[in-house]
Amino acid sequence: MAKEIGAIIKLQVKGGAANPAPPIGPALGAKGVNIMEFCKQFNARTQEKAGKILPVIITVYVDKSFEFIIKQPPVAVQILEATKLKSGSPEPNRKKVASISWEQVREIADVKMSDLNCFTPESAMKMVAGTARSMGVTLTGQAPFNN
């Protein structure tokens, strides 16, 4: 029989560096969960992306047993990583601060297709850059999928 949920939190920690400080040990001490034994499971399955920005979905059951799924690095975190910057641009309609290809959007797009809403490669590059515009990143060259 299948156990009972008690919460599902959703957390973004840095790969390889999870400690039971904030925003880690309020969020799981409140439910109750062995937070020194998240960090350890955490940071050993994360050691291959130390210090890569992770999303992960905590689910506690009532028990206060736990599991956790680990997704991909954010797109807009991918693309600044991709162009180099800290941020993107204030004014992302008016002030262009970076440019990517569109060979460095599919990359994106394959990297994080598990985690997208979508079904084929070109809705997820579509996706990316429309979070690249939005950051006020240009895109270079013709889309693959206009052709």
Contents of the next structure:
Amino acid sequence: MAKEIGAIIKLQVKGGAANPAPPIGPALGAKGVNIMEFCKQFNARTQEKAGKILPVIITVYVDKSFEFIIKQPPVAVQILEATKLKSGSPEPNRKKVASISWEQVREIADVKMSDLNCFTPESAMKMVAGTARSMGVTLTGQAPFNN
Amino acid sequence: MDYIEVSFSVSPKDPATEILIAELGELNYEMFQETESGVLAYVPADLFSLDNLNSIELMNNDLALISFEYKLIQDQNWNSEWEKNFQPIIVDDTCVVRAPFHHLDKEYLFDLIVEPKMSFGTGHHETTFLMLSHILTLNISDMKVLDMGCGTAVLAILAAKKQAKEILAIDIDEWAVENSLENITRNNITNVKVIKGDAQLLDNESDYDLVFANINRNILLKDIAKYHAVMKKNAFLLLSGFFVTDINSLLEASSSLGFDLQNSLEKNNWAMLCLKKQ
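Let's see the other form, the form predicted in complex with the partner chain, since the form predicted on its own is already up.
Complete assembly follows, chain above in first position.
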């Protein structure tokens, strides 16, 4: 029989950087979950994406056990990263005028597609392009479809 | 560590909230929880800056109306609910890790009393269990031992109870350092020294016979050369905190330094390696 779910907690945490501070501490601690167990597991599973913001959905069961799934970094996070790569700037504050290519839009859409079951590659790219424009990031090159 | 919680109200919420989170991530904000009206964002108190927040471009454009308020959240033991009634852990029938409130119905050769207070190392996690299990097999009398990322200091305490000569325990987290000191006292041990910091503290160390490091793959890969540098010839290095799938990258790094693999243990996909310095 499936275990009874006590709570579903949605957070966004930097890869490899989970610690028992808020919001992880209070959210899991109040449910009687061993927070240190979650942090160790989350950090070990996200070593490849250390430092990147990752959405995590934690299912806490009534018996205080838990499991969690880790999503791909949000599109806006990936766009920021792409603009920094392009400028080659190690500075944390990106330049005010930034741009990304449609090829980068495709790469970001490909990464995020695994979280977006109902999206076609084209609609995922349009979504990424829309977020980029909202961020003041311009798109360079020819759009691969009527945009 | 104290944290600042910044509560942002974002209208309209999409897509500005996602962009705001990305921008905050660049400003040392570590964790986020979306709310109905925006997002709660968390930053270590010593890294909080109002100027930084106001410099975010998104705060000053017309994509969304954003307001925020913030408050200090003081450090406290968020794990106390679990710690109130956790079960003792028995390792290989000779060692028990238990809280002060547990009463045992039989005696164990090694009785380790730990009150974790939100530090890592109660034996419940596979990696701690594997480390304890392997340490139990070693003769470490009179050895000089180093425990990197000591957490509750449970490994150092076992080493002391197995007659190690002297032990240095290091953790980057202030809570863990305080907790280690409490647990060491609780177990009537006097030959464990605890310091806050990381592998940079090892520059003036040398001649270790045995090193423990239950941390994570990236830190182990980064610091393994520093461990190597403070170890005697034929000394042992016990590594854990990673998955079976990470073993190859650690073996590659360790063999290039001149470590030989002595033993490896696995439990539920977590791994432990015992390496010997040539």
